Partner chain sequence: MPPEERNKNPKSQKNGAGKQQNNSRFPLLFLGAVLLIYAVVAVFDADAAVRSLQAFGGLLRQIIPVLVLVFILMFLIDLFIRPQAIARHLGTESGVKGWLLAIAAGIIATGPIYVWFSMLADFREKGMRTALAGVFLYARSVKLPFIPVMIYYFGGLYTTVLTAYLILFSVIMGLLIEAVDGPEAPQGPPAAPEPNLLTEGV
Amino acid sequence: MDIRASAGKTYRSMLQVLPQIAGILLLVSLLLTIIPPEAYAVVFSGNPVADPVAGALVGSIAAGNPVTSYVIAGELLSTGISLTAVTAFIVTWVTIGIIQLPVEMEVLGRRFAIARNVFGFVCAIIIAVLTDATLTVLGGGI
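Can I see the structure of just this one chain, in the form predicted on its own?
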């Protein structure tokens, strides 16, 4: 397949997925408007085991982009939420998307999409724990 045929196929694929992507963006924007950042403080109890899981769950549902994640992470940390919970939230916020899962399954395949999201969820919790442990050992913990 030459480059022109590949570009045409890519263009047609993007046109097919574009309405679904627009719908996801509208849904995520609606959720971000409905759920204020302060509401996340209610979810986190301070439990070192439950908070990363809660952070990963909330981040998986309320998907967003990396640029907004830094602002939200700062706000969550300033309200006293643990670094582990915030890290798990941010990693899943960017990498996991329950809302986008139907589109992801359609484009990438059901089995791959589910496996990717489950693997990403588990890795987010591990990354959060390792990040907190590393900063604690290095003396830079928050």
Given for the second form:
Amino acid sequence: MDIRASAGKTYRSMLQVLPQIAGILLLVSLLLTIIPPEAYAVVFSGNPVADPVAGALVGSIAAGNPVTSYVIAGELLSTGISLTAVTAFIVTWVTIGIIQLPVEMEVLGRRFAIARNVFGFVCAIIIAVLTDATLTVLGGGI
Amino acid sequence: MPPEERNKNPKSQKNGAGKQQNNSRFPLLFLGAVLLIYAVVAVFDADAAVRSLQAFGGLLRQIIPVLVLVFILMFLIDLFIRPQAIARHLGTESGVKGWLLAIAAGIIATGPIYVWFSMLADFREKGMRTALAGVFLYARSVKLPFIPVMIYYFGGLYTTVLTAYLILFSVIMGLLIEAVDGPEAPQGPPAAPEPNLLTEGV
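What would the structure be for the form predicted in complex with its partner chain, rather than the form predicted on its own?
Then the entire complex follows, led off by the chain already shown.
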């Protein structure tokens, strides 16, 4: 057990991680500032197939606190956007990160990062469809 | 593949999660590119750049406690946990216990997904199974502290159904990622006599 060696390794790790996280946070801040929440509704056309894909796409690009996605999703639902689209949006918001993809590729490996984001995108749409279908079967739609 | 052959394989070094990234200039290049984008935005809309920086300050204050937690964990893991323990509990031979551990850890883990990347890279270097790293990252979509908020907006049934699917799909995601990336992180050439398990993965 070598405390100094472990502290040194952690310090060097911090020097590598902090610029990456600062970069991601700066990009997220810029995105949150220049894209107002009401702009999200513009991308939905009412198409039952295209809307979940659009929801997943918007959630993949957007980032921030998950509660923000719930608030936006609640607003989208109230404007008539389908539950499938809104669910895909919520799921990709927390699972997919276009902004942090370069960092993820650098740290965890290119194949891992691309596979995780591509499969995550597809799974989000499947989860959205299954959730909507399950709620319909259970009679508990929103 | 024997280690000496694997070390000569440039593809495995390129795609690997770890050793070849020692002393990488990527973090500073990435930050520099983002600052360049801010400079361009400031030229066209200075107000947007200032508001973005204010938002950045707010996000930074939220994330600092999580970052401190992650670095403390990385320090303690390097100090106390040997690669054999990671391989036993989260490796290819860990079985059902490994899957449950990865799901539980993912659900409990707080903060944004990217703060956990470096710790996972370190774990993978120590023998963590690829599928379990994927499970951990996807299980993070279940946000325990925010479940009451989700129930408020969408109801209890919706929250229960969605949470169940997220946990189920975290396992599917892990298997899919592993099918593409292999069961273990590819290894690069030994960088130093004493392997640096933390910085290698960052």
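Numbering follows the first chain given and starts at 1. Predicted model only: the values in this text are computed from it and were never measured. So that the term is clear: the rigid core is the largest set of C-alpha atoms that superpose within 1.5 Å between two forms.
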Inset, instruction - Using a rigid core alignment, state whether the CA of Gln16 is displaced by 2 Å or more between the two forms. - result: no
